[in-house]
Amino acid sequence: MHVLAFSGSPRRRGNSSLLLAEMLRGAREGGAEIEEIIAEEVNVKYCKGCLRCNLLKRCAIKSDDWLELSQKILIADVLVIASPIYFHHLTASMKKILDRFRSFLHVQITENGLIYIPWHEWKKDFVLILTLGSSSDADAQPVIDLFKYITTILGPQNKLRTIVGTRLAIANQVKMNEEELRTLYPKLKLPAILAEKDYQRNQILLKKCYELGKELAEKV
């Protein structure tokens, strides 16, 4: 089992990075082969919308790392995308990579919409780990809807799992203890009384990521 994970956070101790680390810990303990890509560190250029991938069956851009990265994506059994939500969407570094997924498909324009035909057979588990400062997970819905669409057009055998952490605005917050949260919340104009509930919720969130990683790694 090969797990390829993308971390879209610009903060190494960002909450999405910490949740991703827990998932990868579970996957590693379950026997999976792990590779993590830091989105802002990879040399991937912006999609130009040139549509040449429709003819070449690959991206036409050669002067970056996409060719090697795309091969890693294709052979992975599990693809994990972890990102904070910035203004209702993925971080720019993560979205730049996601746009290049266009080259995995032939796209036909019709008078009624688009027809997608993947160049390769896709049968992967996708995991979407999102964190946001909002107390409502509705602010993550645009990204979830996008991934539901992407995983569907890439192939009916793909599966998508989502983990969303809310009210996580400060780096390392998901790992803070109850007293640390109680001190933090007034600074965020939040009631300190939320600290107990949120600490317990965050512990459940970390455990959920770990257990999902282990479950996927042990999947036959």
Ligand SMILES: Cc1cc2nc3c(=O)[nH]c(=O)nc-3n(C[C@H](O)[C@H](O)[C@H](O)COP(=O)(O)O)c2cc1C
Second form
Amino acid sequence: MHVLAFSGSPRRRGNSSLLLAEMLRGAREGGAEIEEIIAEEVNVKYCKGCLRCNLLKRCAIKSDDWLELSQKILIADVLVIASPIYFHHLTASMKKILDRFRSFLHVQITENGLIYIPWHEWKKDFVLILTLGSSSDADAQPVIDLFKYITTILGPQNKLRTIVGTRLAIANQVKMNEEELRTLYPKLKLPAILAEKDYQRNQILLKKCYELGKELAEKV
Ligand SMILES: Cc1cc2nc3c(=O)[nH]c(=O)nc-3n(C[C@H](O)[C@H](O)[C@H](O)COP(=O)(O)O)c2cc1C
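Switch from the form predicted on its own, shown above, to the form predicted in complex with this ligand and output its structure.
Next comes the full complex, and the chain you just saw is listed first.
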């Protein structure tokens, strides 16, 4: 069982990274082989939009590490994408990688829309871990919709699980104890009374990530 995880935050102890770490801890304990890619650090260039992938069955860019990374993506059983929400979307470093997924597909334009034919058979578990500052998860919806779409066009056998953490603005916040949250919230102009509830909620979120990692690792 191979788990390939992408960490999309520029903050190493950001909330999405910490939730991802819990997921990977569960997966490791469940016996999975894990590789984590820091989106900002990987040598992957922007898609050039040449669309030559439609003929080549691979990306035409050869001057970066995409070829190697794309092989890792193809053999992974589980693909995890952890990202903060930046203006209702993924971070730019994560989106840059996602755009290169175009090379996994043949796209045919028809009068009635696009027809997608993946070059490979995809049967993966996708996990989307999103964190955002807002108290509601509405700003994460465009990314959730995008992944519902991408996982479907890559193959109807793909599965998508989504974990969203709201009201998380400050690095490490998801791991703060109740007292730390009570001190933090007035600085964020949030009522300190929310601290107790949010601490419990964050603990549940961390547990959910750990358990999902374990469940996916133990699946086969
Ligand atoms: C450039 C930028 C844009 C953001 N846009 C949104 C947004 O649209 N909606 C929202 O709720 N939070 C937004 N946030 C807050 C982050 O999503 C939130 O702090 C998140 O937990 C950061 O994740 P990290 O700790 O993993 O880095 C934004 C933060 C930044 C820096």
